[in-house]
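Here you get one chain, nothing else, as structure tokens; it is the form predicted alone.
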Amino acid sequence: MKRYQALADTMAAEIRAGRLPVGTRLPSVRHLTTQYGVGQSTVFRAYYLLEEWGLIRARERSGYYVAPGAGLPAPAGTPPSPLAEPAPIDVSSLVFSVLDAVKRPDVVPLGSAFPSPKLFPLARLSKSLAHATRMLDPWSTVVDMPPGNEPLRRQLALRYIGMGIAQPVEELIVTNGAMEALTLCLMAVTRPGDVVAIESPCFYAALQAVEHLGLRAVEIPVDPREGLDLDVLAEALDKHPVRACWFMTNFQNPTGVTLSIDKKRALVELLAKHEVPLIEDDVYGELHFAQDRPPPAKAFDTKGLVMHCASLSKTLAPGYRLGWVAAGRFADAIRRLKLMTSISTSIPIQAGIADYLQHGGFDKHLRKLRGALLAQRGAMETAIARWLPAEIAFARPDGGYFLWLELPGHVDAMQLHRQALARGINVTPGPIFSARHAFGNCVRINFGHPWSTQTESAMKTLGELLRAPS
């Protein structure tokens, strides 16, 4: 290990252990060169590395300071036992009661599941839709039925090549958003009463889909810094007749955690050993803050067992409801299920999106979108440090637009949700992300909207609610 790396590791350990609290000014470069007997370039490189890790932040003409969230422990909430028995799910009434508030335009949307539509090139997208509609072949109403519009699927296949995946066009099936893709995958490999492995905490729509199909769920813990617990998953596969897994490997909702490449490869190998299919929800994969997109688990699949699902709802066109699945060995079954359920995804929408992906500058838009989300993450972290109690814990995500906050142990997230809503603020309480309504002192907040005085005021109000005696 080089000297600057060793120095960075030493300081990172101090920060993560809480011995250097958030906001602490770090020693000057001159002080560290004397203390450790190293050159100035070594100290600077160590500080640059700590910045890259998200642990410190430079302030102009002031020095380096411990960044918000850097020294806090990863949120744990109230996770399930290491391996719970499979159980039916009953979450829909709770989820619907919480999500109704998202529709109110007068509410600060910290609980929203979407980034701001102001971040999307909707005018340019409309031009592509208008052009494609004018050029639409009348026979496309038949030709573009499942698996879907061929020019669109070719454009999607090119994006897989960009991830290092040679994706056959014939295995791509266009759907009404990623949610339909995910549900069709679940239908293709399970029957009512089967056991499905899901994350905990978990995207609430996955819980609803499992509930709707009459399946039983076994919860696999997700650590907000390390991701899915593969040891618990291995135990579940040995103990229960798991028919499928539904996991989010990049920027998981709600924690924001991304599995490392080694863990993704190990996950795929573990499931291949048991011949268990993986339904991979990767709707946030394009919203990475690092230079390169993290590969999905699909990149390590050699048996066609991974069904990779994605959409444009979080990156380009939330109202267009266009998603897809790279279905592997299950392509024929999913194509038939698509025909049996919704027949086809909107033909003009498919043609319009194909035109945009080819001519509209999608990658340029994505770079701008990622930059905006990264800036908004910084604004949210600053507001948390300024307004919320110091004992709140969260892990910084490397993409997406969610923060998963562990609140002080006495706080009831459902009560906070109701109190905040009464003041015009929506946050998403932790219990809707669990089959057993766990994570009672956790909330998910959205930083996907341009920062405003209204948002700043909302964070101040949340701090006042959290400090109130009740």
The other form holds:
Protein chains: 2
Amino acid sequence: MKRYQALADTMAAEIRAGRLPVGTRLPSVRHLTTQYGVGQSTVFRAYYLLEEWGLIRARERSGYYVAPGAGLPAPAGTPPSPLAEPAPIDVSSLVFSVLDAVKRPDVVPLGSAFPSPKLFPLARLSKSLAHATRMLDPWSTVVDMPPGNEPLRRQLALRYIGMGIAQPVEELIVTNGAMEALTLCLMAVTRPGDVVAIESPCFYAALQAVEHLGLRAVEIPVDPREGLDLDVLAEALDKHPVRACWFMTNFQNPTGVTLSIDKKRALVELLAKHEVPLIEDDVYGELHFAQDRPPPAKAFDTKGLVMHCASLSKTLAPGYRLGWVAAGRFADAIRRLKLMTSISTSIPIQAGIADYLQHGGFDKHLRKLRGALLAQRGAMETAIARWLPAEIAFARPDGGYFLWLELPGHVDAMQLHRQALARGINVTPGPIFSARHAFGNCVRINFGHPWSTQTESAMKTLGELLRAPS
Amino acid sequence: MKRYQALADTMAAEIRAGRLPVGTRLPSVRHLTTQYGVGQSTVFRAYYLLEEWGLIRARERSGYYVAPGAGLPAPAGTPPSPLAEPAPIDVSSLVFSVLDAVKRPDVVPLGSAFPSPKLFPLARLSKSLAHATRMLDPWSTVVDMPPGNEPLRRQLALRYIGMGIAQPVEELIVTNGAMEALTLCLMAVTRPGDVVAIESPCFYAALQAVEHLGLRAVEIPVDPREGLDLDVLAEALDKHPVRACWFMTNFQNPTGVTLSIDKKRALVELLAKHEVPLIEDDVYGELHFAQDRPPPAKAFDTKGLVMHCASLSKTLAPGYRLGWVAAGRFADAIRRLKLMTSISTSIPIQAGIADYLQHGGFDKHLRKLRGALLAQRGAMETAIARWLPAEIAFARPDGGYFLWLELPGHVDAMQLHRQALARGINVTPGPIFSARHAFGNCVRINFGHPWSTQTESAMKTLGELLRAPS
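Okay, that was the form predicted alone. Show me the form predicted in complex with a further copy of the same chain next.
First the chain shown before, then all remaining chains and molecules of the complex.
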């Protein structure tokens, strides 16, 4: 057992025995390093473990406190198993401490999952929303229930034609953002206990969805330069009764990697051979820096097995919560699930977005947005070269707004996250993108915000933290 | 085995053997009554069973067809077990054939779950939405993420004060309608396989939520005059490891019954004794016909165990999808679940509704709406007395817009539903409100639409159908 685990166990015993009642402030890190003769990072890791176990909670800039309900029985102490077997997923409160920091206006949002809201045509959108709502037929509250507002779905189908996909309007279901689309797809094709294939690293919400639905996940490695490992996937499909795959094909979160056209075609063929549905998360596809939009895997689907999920949250209308799925043969099942679990996507929002897509100049806005993100990528790369240690590795993404940094092996991304947050900077630590909290030396950096002296200074601080002896 | 079951089995065997390929139109009811020497209702019930099993599909006014995928293995043929034991739930496609008919503009919406959209101040709402969206701070797309827009939550807290409840704003989480609030509550306090207590009859979406989350349900009888049977509930709590209750305390769907204040208090005390959380669905509470709003059970909660779920979908803004939960001790868990499963409720919608609640005259609108519903209840009662057979029983609800009709024992509500639909009238058959498809002689009638000659004539037709020899 490592030292930090031993320390965590000791403190857990104290808490469970009631010697540290709920609400008690825990000793400072400095105090514990002295008391136990251990390094700061050992104390931090022990605290993260206690936090994961639900025994303590951090209050930012104030310290750690014994959490409500900390008197519960101890969790099974076994370490996460190696990658081979499908496992039920237990995503800890880790994710939330990261997400909560995103809302703090005083924190530099390098850890945000969103681009700056200032990059979006919110005024033009509000005009469309006002216009469409003023014109709303009262009966649209019934008529626009799932599959959704028809003019909107026709506008979306037109955009598929732009990608070379003849997308039947009937198979398009409007959802509350892509998040709901993805969850509905997963619900439609699995039952609790089923095995699904996800990426590693992957979007953390996929981990949580898999957890909530009682599924087991087999993780397929994603290389930051090559993307999904199709050989491992093929092996997993042979070995396990995989009921669905949830993959991000373009500008993957967190690595930023895009599958080549050949690999997309091979992926679709492989899954078709096994009759396994693909839930394709393509929320970043429109944010390409090259001339053409990378096609989704859906473009190569001839059997209706690919459910292509996307939204306008990253490209047009953050906070509106407007997404959809092109659901192939699962369209009717998903429409019914949507009706049953969330009744409908907001009717005024659907009508407003339909109006914007028809009259608002979406493509012009997209060109501007892509230009801004590309410029910000450049500024971020310059800052990395200037401020961060040279041994940091990353692949340059051709779109989106994430950089996946592989830090030197000894760096603890969780510690870096905590230290950075204490200095008013949010970065997303690698372990939240993995069911097993792997990628302990990686962080995801967001370049979706217009460059500022604040960002520059945050990068400088990160460099200092990375160079400091831990 | 009953005759209709035998007939269904025979036909299922034909379909599974491939002798009736996918897409084949099934013989007419008339043809089968002759061929097998059975009554029409036997054929109908066999068809409903085949439909439930996913083997056939109805196309309205056209007949039944063999469904895609009908070649799958047979479901376990055991009939539903009696009421005693908690059971996993299998809600069939029954519900959807009823819901789908709601969207058809040519159908008289006595089976709708909504009041007429014309009863709502949609123009005034659109003004608030336009105003609030024009003023929207771009950062609100981050700041208004769960728990949600703060001015909105303050407005909601004020309404709780009006009910005599000091509701902390921090425990209010904004959701996509009450439906999401209810599901999040259920997710927060259960794990797959857990037992939950639900009503019988109950809102069908509760059945489906229980099914999707892999829970087992124990059904507690609801008397249309007295409400929930607390003795049976007490017995269930002693006998089963019930992890949560999902009850509708005011103007229950479908019966319309309201629990008395004494019973509400007793319910809260009983659950507190067992430390069992109550998920309280109170979406109709504001639609009271008496002077005062009936309090929710939440008013008697001293331990934070009651999660009070409500929305504006039935009282102000149908289709906006704005709901919330006053979540007591579960507030933080639910806020995190919301963030993880749906990111946020639409930001413009939150801001627009906050503006309306502050400036739009909600209480004045509510008084008008209640008056309209009360008048419509009167018209419906008159029509029932005039057109329907005298042996129909129902309790007069003190609010909401549903009547729960108990038809003579020999009436098959599913058949009535089908026959009425063929005549352009939608009524909601009792069996969709029960995991075991009980209440076969009950229907729910909606009086939420302004009375018209079309409604009057629909009631007359229902009377004819009920008097016709089956």
